[in-house]
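Take a look at this one chain, the form predicted alone, written out in structure tokens.
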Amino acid sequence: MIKIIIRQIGLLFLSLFTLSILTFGFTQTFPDNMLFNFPQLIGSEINLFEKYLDYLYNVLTGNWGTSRINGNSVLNEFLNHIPATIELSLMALVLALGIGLPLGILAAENKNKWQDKIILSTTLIGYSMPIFWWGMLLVLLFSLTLGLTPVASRIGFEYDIIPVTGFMLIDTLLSKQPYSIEAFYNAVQHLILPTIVLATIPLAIFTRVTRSAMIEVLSSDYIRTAKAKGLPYTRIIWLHGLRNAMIPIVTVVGLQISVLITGTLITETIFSWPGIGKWLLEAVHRRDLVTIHGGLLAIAVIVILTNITVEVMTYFLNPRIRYKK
């Protein structure tokens, strides 16, 4: 166990060091007057190694520079926008897992039958659909035609909710306004379409991975033994079967974090969702290199930490790795 932890910590530091080298190289393309406003980095008398040390010091101390868009600190801007993206991504992940796991199990139980073929065909369509097209289609149908859901933003403009945590669902419930419950339901309505759009591709992937893992598990000897003992079928599937199929599923969940973050670039733009995706896209349009650097650096760190966490979780879930000598 200690060796695994040490190896993962070493991998984490190696990944972060490589990331710092790459992002430092990116900053060397900046004009001097845009270089994070770090006075110690500007000047031909400073060699490249000293510049890297100064860059590393400023990044670690939170001095990520100033945005050209509004003059605010890039780190503060990132911290202001990240709760919206986390809230949307978590809801999309919950939706994808909540639907993908049962569909995958159903397809595995009915391998090569009509249920399996319908599920596989549907997931293939969902995986192949462009996010921007799917999002605009849902807006046209449910927002503009049927009027069931709002079009954009996180909450209606008629609600004055003071941000406490940055998560709108929580802040509406914490609000002392008399319309806090009404504002909560309004925030949920705003969350429906972006969540569906962002969850579509991960849902298709989770369904297919769950199906493959469950087919392998259901053909195992211990499943046949459990059936011979007369255990309830739901317990065999959901306790013994799904538990042992979770290893590849957890691995794919970790990999899908980067897919969710990439998907927010388009999803947040379509629904005017004030998260890091929309924030970074605006920075690209305005050629705000300092903001682009800070956003990409933070996202890369999040993805690296997530993948390391998934590796540790896989170690605890898989006894063959845990007890390997």
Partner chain sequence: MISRPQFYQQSEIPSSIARWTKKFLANKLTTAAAILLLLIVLVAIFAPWIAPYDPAFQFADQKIPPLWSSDGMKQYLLGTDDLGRDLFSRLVHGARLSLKLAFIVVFLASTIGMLLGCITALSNTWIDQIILRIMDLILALPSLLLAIVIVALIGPGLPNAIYAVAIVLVPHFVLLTRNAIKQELSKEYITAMLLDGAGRVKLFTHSILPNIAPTLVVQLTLAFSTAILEIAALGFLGLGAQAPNPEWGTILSESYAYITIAPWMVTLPGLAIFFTLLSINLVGDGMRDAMDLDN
Second form
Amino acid sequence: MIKIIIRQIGLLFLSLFTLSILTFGFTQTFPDNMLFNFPQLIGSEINLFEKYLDYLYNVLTGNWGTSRINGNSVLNEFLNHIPATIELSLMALVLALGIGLPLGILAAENKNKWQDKIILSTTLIGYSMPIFWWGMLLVLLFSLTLGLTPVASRIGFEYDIIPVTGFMLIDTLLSKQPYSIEAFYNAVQHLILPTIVLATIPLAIFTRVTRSAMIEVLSSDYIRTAKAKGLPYTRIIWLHGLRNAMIPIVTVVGLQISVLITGTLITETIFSWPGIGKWLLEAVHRRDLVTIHGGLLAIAVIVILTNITVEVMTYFLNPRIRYKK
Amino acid sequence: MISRPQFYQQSEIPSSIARWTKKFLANKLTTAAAILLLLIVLVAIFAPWIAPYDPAFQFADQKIPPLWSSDGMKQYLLGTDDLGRDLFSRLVHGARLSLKLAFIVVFLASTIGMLLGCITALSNTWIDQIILRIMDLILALPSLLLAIVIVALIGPGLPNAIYAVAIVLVPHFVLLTRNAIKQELSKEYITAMLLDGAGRVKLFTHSILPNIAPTLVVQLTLAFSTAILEIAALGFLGLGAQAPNPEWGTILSESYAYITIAPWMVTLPGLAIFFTLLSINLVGDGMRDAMDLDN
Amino acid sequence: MGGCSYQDASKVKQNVLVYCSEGSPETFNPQLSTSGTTFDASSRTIYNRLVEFTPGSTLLKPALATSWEVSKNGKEYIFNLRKGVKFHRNEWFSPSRDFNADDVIFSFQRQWLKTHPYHDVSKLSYGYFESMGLRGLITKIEKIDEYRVKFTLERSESPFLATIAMDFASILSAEYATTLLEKKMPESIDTHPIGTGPYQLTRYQPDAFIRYQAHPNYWQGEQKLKEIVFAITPSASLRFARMVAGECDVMANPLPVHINVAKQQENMQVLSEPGLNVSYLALNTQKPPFDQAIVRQAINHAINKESIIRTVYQNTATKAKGPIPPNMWAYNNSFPGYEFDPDKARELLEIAGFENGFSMNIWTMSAQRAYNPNAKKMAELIQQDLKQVGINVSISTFEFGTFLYKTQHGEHHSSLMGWISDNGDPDNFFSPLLSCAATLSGTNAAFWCNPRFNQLLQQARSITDIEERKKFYQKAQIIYQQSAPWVPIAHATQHIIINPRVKNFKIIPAGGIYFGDVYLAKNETEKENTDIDRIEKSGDKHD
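Next up, the form predicted in complex with its partner chain. The previous block was the form predicted alone.
Now the complete complex, all chains and molecules, led by this one.
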């Protein structure tokens, strides 16, 4: 057990080291006129190693430079934008899991029957959906034609919500304004379409993974034994089946963080959602390399940490590994 | 050829390709997808002959809806855009462009990827550890983000977008090749071949390549679909193909302004991307099932 | 498409005006910018100037200065300042005194004196102060007493009053500047502005929104409209979609195609006025082959402006012949302009030795401006036209800020630019765009410097008689015509789409937005459009 954790920590540091080398290389391409925004040692007498140490020191002490556009600290900008993205991604994750797991189980139970076939083809449709187009279609239908949902942003601009946590659903409720409940519902309405768009691809993936994991589990000896013992069917599926199918599912959910971030880049652009995806893309359009560097660094660290956490979690979930001495 | 008389009752073992084909064609959906994909590829190849007009030519008739609409005009099958360009011609040429770009991307990525895969599998030095670490990192990061960052560094435009998407796809091929080779090398027949004095190249072409071929083909299909999607996404974000290129993603982003006035300008290019991706994914899925690679 | 909206008829909405704006301001200090987006968000809401334009016209009226005296030789201006003008307050600053002469001196000296402690606080340059030539023009700024300031000029300059009515001459608080220097955060003066204007900034989230609140002690009385939100929405399509859904009350820079749709919608009203603007293709005269006038003339003949006006502007613009629009008094009516004539263009190219054509780039911006609804599309049309005469065009598109920054460095062959009048004076077109001084400050994107032309501009500036000035400008336009540093393309009509509940809104002919005296009609939409009302009510039930 301890061995495994030590090994994971070692891997973590190795990954972070590789990352730092790559991002350091990235900063070396900055033109000289950006030194104002991104402090670096310069001069021919300073070797690359010293520059690298200086870079590492800056990054670790939170000195990520300032945006070339508005002069704000990149780290602060990132921290200001990340709650919007986390809020949206969490909702999408909940939606994808909430629908994906039952669908996957349903498909597995009815393997090769019509239910399975319909679910499988639907997932493939979801998986093949170019989400930038999907988002436009939804806006055209639900916002512009039917008038059911708002077009863009996190909340109606008439509500003045002071950011406390950065999560709109919480901030509206914390707000001392007389309209805080009304604002909360408004924020929920604003979340609907972006959540659907962002959840589409993970939903397709979760359904497929749950299906194949469940099929494997359901064909195993202990399930057959449980059936033979006459345990109630739902109990078999949901308790014994799902619990054992959880390992591959958790791994895949962990890997979806990459897919979600890719999705936020596009979803936030379409819905003018003020999160890191939109922030980074604006920076790309303005060629604000300092901001791009900061965004890339932060996202990479988040992805690496999530992957390691998932790895450790699967060890805990897997009794065969857990009890191995 | 005269058919050979059969004197003995033989049970001929069909080749694996024949087996796979049979299994693949048994699924109607995948067969349909394969036909659709074939059609799209044919359209792409013969685009200049299929498209009725030059995709960049601007007619005086602007924002004409498609033929099936009551305001449609018979000379413009799918209508025209805001500059009066024939949408059908643009989409047909877009198919050619998208497929060509995706092909270049996959070719670059797979060649580089397999080369690096072989190097890391067959040599055991610190270099392959470094390559592997970098590949792991690229694999972990969101692919579109990475492509965007690369484009931001080297500047927007088509060639750069191709490099960016190719770089992002490389690690899949490296790890695939490396793992397959490692797995094969540990098998006894390889040891036997090595003892017989077979060279590394011969080893690779004769025993390893045929064994990883099925996985590789599926991986190529997946990479092809990823490449199309990602090039379109870059185009949509204004970082890939630049107007007036009839690239699907670029057309889509240009058409957004007309979403309330000329919705067909938005729906049609999207449908083109969607059906292309769907057919490739269905074919890939079908191949995986046929080759029993479900893992 | 229905005119309905998901919005409930919330009470909150009745007090807040949402303006869907086209971009984030570069700064909140109008001294540091030349972009209309920044002025909308700063000088027109937060600040006042000594003299100002009457909203909706180019006539001057007293503002922070109640009156002024000009000496006989036209070189000395004494301004009598208004008493009892209160500044805004924020978390770091509460004003201890009213507006006075120190604030005027601070605001001008910051831009004028290179040794001023605030001169280099921001990395941005004082674009207008430099390009309007105030550095060389002003010789002295003196405080006579608390409420009187004297400006001494190098020479008599007729557009001076109009110049200091411009956005960059907004008055900042000297006391706030001192406070910030003590706190060692001088750069905050540009990000957390304190002014005397009708609205004060309450919160800004870059790329998302700007919130303003009415200034309770505004010297013209507190505004009826208590809150304004600028919803930053760079995509015109999205802005229009928000307008359709009722999320915006006022929409900046609608696309021409939106105008036609909006006219048929019940919850939208279109306001139009001929604009004081020009959009043009600046040919970089420093870069071969555009250093030859004959090549520039050829390009002028090769571009089909009618087709651009039809396609890009949907006929909501007039064809441009020269740098200034025809509704200006200095316009030269006898001006022939260059007719669309590809054969003539090929002929001229042949004379210049380019019978096989050449390759060039056109730089455009992704943002849509009041004078150019779609620069990318325009570039594509020009690309087509130039192909006909054998010129290969590549198009590069940049985000607006980057675009301005990069064109200032002059690496382009040609660039699709535009200009909106700031003060209605013809000098405001010629000097910033075509004078030699402007090649240094970067607003002269053609980098064209003609000594004779420049001299005419200076002569026209030194006299006040309009008929006399007109003669100089007409001569200048002929020189411009022969040398052809630009391809002038169109003068766009100004459009704004508003929700009918927005009352008393006026279009500024020069472009931009001004919310002074605007108010929202309470329940007006319900009275006017019972249909919408019904749909909104039924929408309520779904919520």
